[in-house]
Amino acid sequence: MDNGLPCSLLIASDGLDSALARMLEIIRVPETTVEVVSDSGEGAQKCGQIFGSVCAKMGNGAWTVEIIPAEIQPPPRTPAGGSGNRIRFGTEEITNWGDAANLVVAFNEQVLLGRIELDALAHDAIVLLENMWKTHADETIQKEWEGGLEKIRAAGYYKIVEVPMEEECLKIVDDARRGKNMFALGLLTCIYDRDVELVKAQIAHQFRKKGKDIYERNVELMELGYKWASKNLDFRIDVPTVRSDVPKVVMNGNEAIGMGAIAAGMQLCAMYPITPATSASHYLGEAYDKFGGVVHQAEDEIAAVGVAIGASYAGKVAFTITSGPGLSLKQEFIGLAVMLEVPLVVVDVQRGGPSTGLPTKAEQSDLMAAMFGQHGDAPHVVMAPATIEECFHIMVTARRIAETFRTTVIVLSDANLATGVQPFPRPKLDTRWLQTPLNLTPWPENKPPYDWDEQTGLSQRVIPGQPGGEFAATGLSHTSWSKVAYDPESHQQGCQMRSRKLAVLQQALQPPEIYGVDSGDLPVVGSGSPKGTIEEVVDRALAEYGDLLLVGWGSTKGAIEEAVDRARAEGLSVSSIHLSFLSPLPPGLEMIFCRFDRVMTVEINYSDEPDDPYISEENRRYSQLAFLLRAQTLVDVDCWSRVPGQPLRPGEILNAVRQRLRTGVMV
């Protein structure tokens, strides 16, 4: 495996065919990465999705990253046409999905040449490739199998094992696209020693819409798959677990969306169906309605966030979820629950950009148009979750922040954390997440609608139907009295009023913390005294945290902390901060910045690089993160951003931040 571990042990082969009386290979590691791809409908993605599943369970840390084509349908047998899924497993927490694969499965050499040109293998992988294509009817078929073999021997030193999937899954299902996954399944079982019976407690779950007689003929396919890498594979590989003394849950992005939802206490789900957000509606689909909650779908993304704003402004908690195209056509609406003051929460998942872009791939291109997409001063609060046990608790928080000030709160996800699955603690669950009872006690007299605290720019929320709180509802400049004005001073209030609100919350938060850096070597930041003697605070105040700080924000942050951890074993002096409230900022981030000889940020959507060809220090366009720091704090924020389609690799990572410190010019 290519972890430059010594990991391999012989042992005597009982277990194995007596034609393979040899000695079987086990390869112990501390981690590994795995990956099953196929022709998209094969089934390859929920193959992967219950292996993850089964690994976090048996208490392994795991991280699975779907492997989605752009088109519904591709053409079978192409490189670009790959589908599948990413597991990386391990015995500590797993946070990212890494930097290569060390087994592929793969039900034809075309999509595995479309991973190995995405440089998705490591040089060493462990190759079980389905061979029904060499002896296939259709002779072009032979010969780009023969070709592709070629083209995938040159590329690496691959371990390739021939598996004849389709003349096997044939013994039991007359279609074999339709039992190939299984058989897949089968063999990581066997190739890992998963818990049988833990798979197929899956499989029951991953299929119970379905009628019995489905779930027993993937278990027979399962277990046909186990029975013959048993046979035929000379090698199993060892990956410990750990069994957690605090319970665990296992689930993916959008359903912890879901479930942090329901515990927040949302009442009504406003959507329209768009990729990657649907399944977070599919999953309330069957689960909301047993807490009181309803799933409306729109006829458009326009319609479902106003139906979101009349719920709220009627008093239930509400909530949208979208994507990238749809934010877009949310824009004039989120600019009215903004100049109404009704707490309302938008979750967008994004993705790729502009326009349609890439439906089913990662990217984190949404933040200025999250912030700033509205037309006037709409000033909102915008969070994005960074893993996905922070997916379940941002919901809460968003809700807790969208009624307590009044405001529209955006989440930004995206699709790495959507179909990402990782194990988490099990929340416990907390009265204070829900919404207070409203009050419906009559509206005092003479008390505006609008009454606007001058130092906070908070108001009471009127409740539609509660005796005196009678008023018209604009989206006009308004006075307090919601009485529409077109005056210099009444605009100018509003203005003031609504953007107050952000600068109180704000003065909430607390500075990030460092990563990479030992708490003893800080100063204190933001309240409190200083310990030690004026010399000491002194010395500590001044002295720098070291020569480079990557910022990040979303999911990104597992990718940043290891390629940190992983420079730091180095001897290099790097940290990193991760910010999870984007609009408004946190406070503190000009002391911090100013500490280090350089800050750059690491994201996911474009940034222009300072060699290319008519760029220059005046013209050069920033990534999104890095635009907003360089605005707030005067501080010359570098960036380092790729939009690679999928999310960024810790490897990646480290090589830009070695040639940043090498050269002082990013890569």
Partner chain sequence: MTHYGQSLLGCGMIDDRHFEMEDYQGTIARWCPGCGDHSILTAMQRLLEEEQLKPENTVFVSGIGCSSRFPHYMKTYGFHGLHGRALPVATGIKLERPELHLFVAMGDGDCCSIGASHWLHATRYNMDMLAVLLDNNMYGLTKGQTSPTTPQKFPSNTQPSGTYLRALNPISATLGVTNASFVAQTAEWIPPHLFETLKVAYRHKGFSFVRILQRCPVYTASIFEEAVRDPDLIELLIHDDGVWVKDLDQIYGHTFYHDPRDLNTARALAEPSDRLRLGIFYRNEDVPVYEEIRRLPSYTADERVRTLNQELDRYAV
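The structure above corresponds to the form predicted on its own; please give the structure of the form predicted in complex with its partner chain next.
FYI, this one's just the chain on its own, none of its partners or other molecules.
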């Protein structure tokens, strides 16, 4: 026990000769990254999901990311067809998927090569590799194996362990393709000394729609993997857990959005199937029955938003969930909702674009489309959750803003958050988040349906069923009485009133919190209500001027902040802010920017690099948030952005920081 070997491991090792037990190398690390990767259909994702949830439930910080090919059944044994999961977990909170995997379980050498090509493995990673291909009846496959292993060995100093997964699984099942994932789960359970009962419970949850025999066979396979690992592997990895008194829940971003919608009292989700948004509606389709809600699968994306608007017009706040191509299709209706001042929540789980683009991969390139995709002037709110936890709470905020301001709120999530799993403090629910019963009291005489407050543009919502409130909502330019009006004054006033609401919301927002500041003892901007003017608050938070401020939005927060931590550890003067509101932008930005020599956004969308061919100061296309910030603040905001079809890694952000600070290349 003095080597830190957890008890359960010793019990599980029962029967091993003591010599082997003594030879066990226990690697204790504060955090580690594991990947499980297989051909599609072999279930590596389920294995990874269960393992990630177990880690979180045991008290580790965790962040998981799905590795997804675009096709349901891509050709087997191809580098691009790999499907699986990355799980980064540690003693402390984990906020992003990290840089490279320390251990990989691969079901064939080709999918492993795919990961190596993407630079996903640490140079000293441990590789557990299915070796059935070595002696495969098909000589071509044998040759592929030999060639593949050569490449793998040349690519890094990996510790390669061949695992006879097929052979082992065939002891229990006829088709090992349907069993290896649970065998792999058993390997990981043993290596990381996971709580076996918890693993079993999670298997039961994952296969809750299947029969008991499926559960039992899966447990058997998991135990088989566990046994194999305890006999044959001479190392274990220990990632200590910390007890926390804060109750936590663990789920993926789309589940969090679905649950957040329920918590926000939204009882209608109108949608049309699209990746990667759809799984939120899968969750709701199952859960809504218990809450009296409906997932309406419409005939198309346009109808889906139309149904949501109809329901909201009728007095509820409905939402629609989509991804990029669907957002494009919904734009005309979103403009109508803004014009009619019907509260509406649109969730866009972003994927790579343009066009069909990268359907299963993360990108942040819908910001401009979300903000300006409607024709005419259609001011509305755009928000972005940065974590799984925020995916939950943003739905409550979105509904509240949509209703209070009679406007559209577009929530920009992305594929990274949608399928990523992270534990977070259990939300404390509040019945006030839910909608009160419809108010059908008579509408006062002589009160127009758009009873705009001249100062704020705000007005009370009138809904069908209220006697005396009858009016025809119209997408035509209209007066406060909703009368069609083409005269200059009416159109000017309508545009002004709809726009004014954003300014009112902006004034209610807090300046963003600054991450990584030199003045450790000073309050961080944004925590609690600011005392004094925004300038005074910024003054207090930033004692000294910094060299570089990173600005991000959405799912990149964890990676950016980790890069800031690492840069600061190297002595670089780097801080970051992360924006939840993109429209309106929060107050204080220009003031904060002016405290830094340089400001640079970090985003997953395309931008020209300053030293690219043909690129000049005049024609450089900036990343989307940078474009907005330059326009809004008149500060010379730089950007560093990539479109890798995957989340950004803290290491590459750090490299960009070092490079920018070293070369000083700023436009």
